[in-house]
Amino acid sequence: MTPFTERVIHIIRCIPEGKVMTYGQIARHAGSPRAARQVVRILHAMSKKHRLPWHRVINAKGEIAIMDDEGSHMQSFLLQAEGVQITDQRYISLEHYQYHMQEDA
């Protein structure tokens, strides 16, 4: 596992219940600001193995990015269960729910 992948996994694990982070935000904190798509790949490949709270990661628009209905409904359900309000079935207010990680975490 690369150091970047290890950092991404650590960051995702640190997102508290009821909060979200964006793919790009995670990439920046992991040391590679232009690697948002790599964060997507890591989540896809390692969420189950590492028991990551994958549902707490959304796109920069505050939108659930999963396109298939089952996956987006599951993400929406899990976020709502943590108290996150979702509008139009896929939008989350980054102003209210975005997690801002400490630099030393």
Contents of the next structure:
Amino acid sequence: MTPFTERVIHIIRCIPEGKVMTYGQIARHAGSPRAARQVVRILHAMSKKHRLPWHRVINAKGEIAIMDDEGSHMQSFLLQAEGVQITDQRYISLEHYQYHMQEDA
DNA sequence: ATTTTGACTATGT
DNA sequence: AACATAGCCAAAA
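Given the form predicted on its own, state the structure of the form predicted together with the DNA.
Zooming out: every chain and molecule, the one shown earlier first.
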């Protein structure tokens, strides 16, 4: 387990209920600003083993990124159960972001 | 050592 | 707003 992977896992575990973060935000907070795709790999590999709140991770457009219907429906179900507003079965409203875009400083 | 692989992102049209 | 393209980068093969 590499330090980068551990940081990513820690960050994801810290996302509070009812909030979401984007892949890019997580990558930045883990110290590798452009490694968003790496976050994808880590989530895929570690979500079960570490019992991560994988459903609180979305893409930069504010939508559920899962490809297959099974997974995306599960994600929207879990998010709505936490009070996250979802429109059109995929878009998360901005007030649920843990961090806002301009705070990248 | 080199290539492939993504649940991505920024940018340009 | 929707689509195409070109970067991106760590882990796996």
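Numbering follows the first chain given and starts at 1. Take the two forms, find the largest set of C-alpha atoms that superpose within 1.5 Å, and that set is the rigid core. The shown structure was predicted, so the numbers you read here are calculated from the model rather than taken from an experiment.
Trainee: For a quick test of reading the superposition: does Leu94 move by 2 Å or more at the CA between the two forms, rigid core aligned?
Mentor: Comparing forms between the two forms, the Leu94 CA shifts at least 2 Å.
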